[in-house]
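Just the one chain here, the form predicted on its own, laid out as structure tokens.
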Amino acid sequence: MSTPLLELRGLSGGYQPIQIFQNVDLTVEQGASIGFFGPNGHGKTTLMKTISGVLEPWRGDVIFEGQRLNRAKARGSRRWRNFNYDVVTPRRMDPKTVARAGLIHVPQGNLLFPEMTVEETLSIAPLVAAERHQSSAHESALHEKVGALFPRLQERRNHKNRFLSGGERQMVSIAAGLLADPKLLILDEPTLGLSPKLRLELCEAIKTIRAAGVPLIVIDQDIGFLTELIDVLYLFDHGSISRRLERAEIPSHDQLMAMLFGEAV
């Protein structure tokens, strides 16, 4: 039996002093993709940030390809907001270690350095995978694939990120994630707030990424879009997984809302 790509074991976390999610267990098998669906503000984004080490997990473990990415013991008490606890106690997870392992997170919200150009941004991303792939030919092949997927970025390569449209910035974010050569790519609301035309363009690009064999974790509110990408859907509300659905079991959007809120929509 093959080692799972990702395992979460009793994972809990949040923003001190508020716990946002608790005791999350799930498994992503090799080559598989999963989706998350649920109400806004119930912890999906916080969970993704914790998986990638952006936020420190409070308890539980993140296991990637059989290797635990966090320190074993639980997070210590942190009572004072103005004290730098990292001076005396290292974080339970190092996001650099997570990224170098191949678990790449494209967060919600176009979080790019505004004064960097597209070309500068995309030149940094391959450094994440440098320890895994020393070959310049491999890096060139990645750039070629990303260029074919997002030809618009070639036209914008000398533009600063702050001058791009929301859809173009999201393309840069996903392109950077791909150039890090992910073994698992997390996409948090990748089409949120985009115009219908750009949203359609980006959805097609993400489908192409999945068809190329890149495993995904996707958060999105469009259940039809999710169904085309994933093998398993997790319903997430009030900080925990309320249901696990195989692709063949995924119902309509209205039925999902009824599952979450207990009434017909």
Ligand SMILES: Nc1ncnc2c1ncn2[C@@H]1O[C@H](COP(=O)(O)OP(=O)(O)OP(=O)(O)O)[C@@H](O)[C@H]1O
The other form holds:
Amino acid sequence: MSTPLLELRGLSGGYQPIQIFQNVDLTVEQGASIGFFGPNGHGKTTLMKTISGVLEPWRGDVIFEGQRLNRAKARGSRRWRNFNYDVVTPRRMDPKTVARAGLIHVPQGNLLFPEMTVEETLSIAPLVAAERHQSSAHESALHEKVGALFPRLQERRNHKNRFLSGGERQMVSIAAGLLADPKLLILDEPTLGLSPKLRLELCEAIKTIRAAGVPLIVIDQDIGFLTELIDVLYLFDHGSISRRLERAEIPSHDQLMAMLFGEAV
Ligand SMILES: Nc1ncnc2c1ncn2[C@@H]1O[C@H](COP(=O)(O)OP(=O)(O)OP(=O)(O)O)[C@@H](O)[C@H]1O
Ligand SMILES: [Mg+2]
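Can you switch from the form predicted on its own and show the form predicted in complex with the ligand instead?
Complete assembly follows, chain above in first position.
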């Protein structure tokens, strides 16, 4: 069997001193996409932030294309205890290394720099992938694809991010993710809080991204949308995976609610 794209082995983490998720084991096979579905506040975003190295894993491993992205050693030597750990302890997991490996995280919420223009924002992303392929032809082909996917951004390219609508900002985030040439793209609630029209536009764009062969990890509350994108769905509650469902086994939204909460809601 080929090496999986991503493996999580016994991954635990949270915000010191509160543990948010524990013992997450997961495999994303090459070419596959997976979805996460679960109640609010149960740790989906925290797990994604740990996979991409924004947060330090507490225990366990993140393995991408057979390479462990986190360093094994937990802490520095005791004699450094009196110093500020954030300064003297090397990070166990570095988000730059993760992104350069091709694991790209489009985070939940509106996290663009407000004073940067669309064009400036999108000019940074390709730098992440620059080490993996030096050809400028590849980069301009990628720019063209992303331009075709989000024509709206072309019109807005000189606008500052803070003047964009929520949907347009989400498009900028996803476009930036694509320009980093992902081997695996994490989309955390990409359509949350959008107007129906923009939501539809964005859903179509994400389906096109999937159809172009980009493997995804998608978190979304719309099970119909998820089912169109993914091969495997994970139900996630109380900080761990409670169920794994192949696409053909994914039931209706109400039945999923019953699985999660014990009764139909
Ligand atoms: N920066 C933070 N510092 C401390 N606690 C946090 C922080 N961010 C989130 N939390 C807490 O961690 C828990 C899990 O939050 P998280 O955002 O991972 O959940 P989620 O499943 O993604 O929820 P949602 O579906 O609403 O996006 C919550 O109790 C939340 O209050
Ligand atoms: Mg979340």
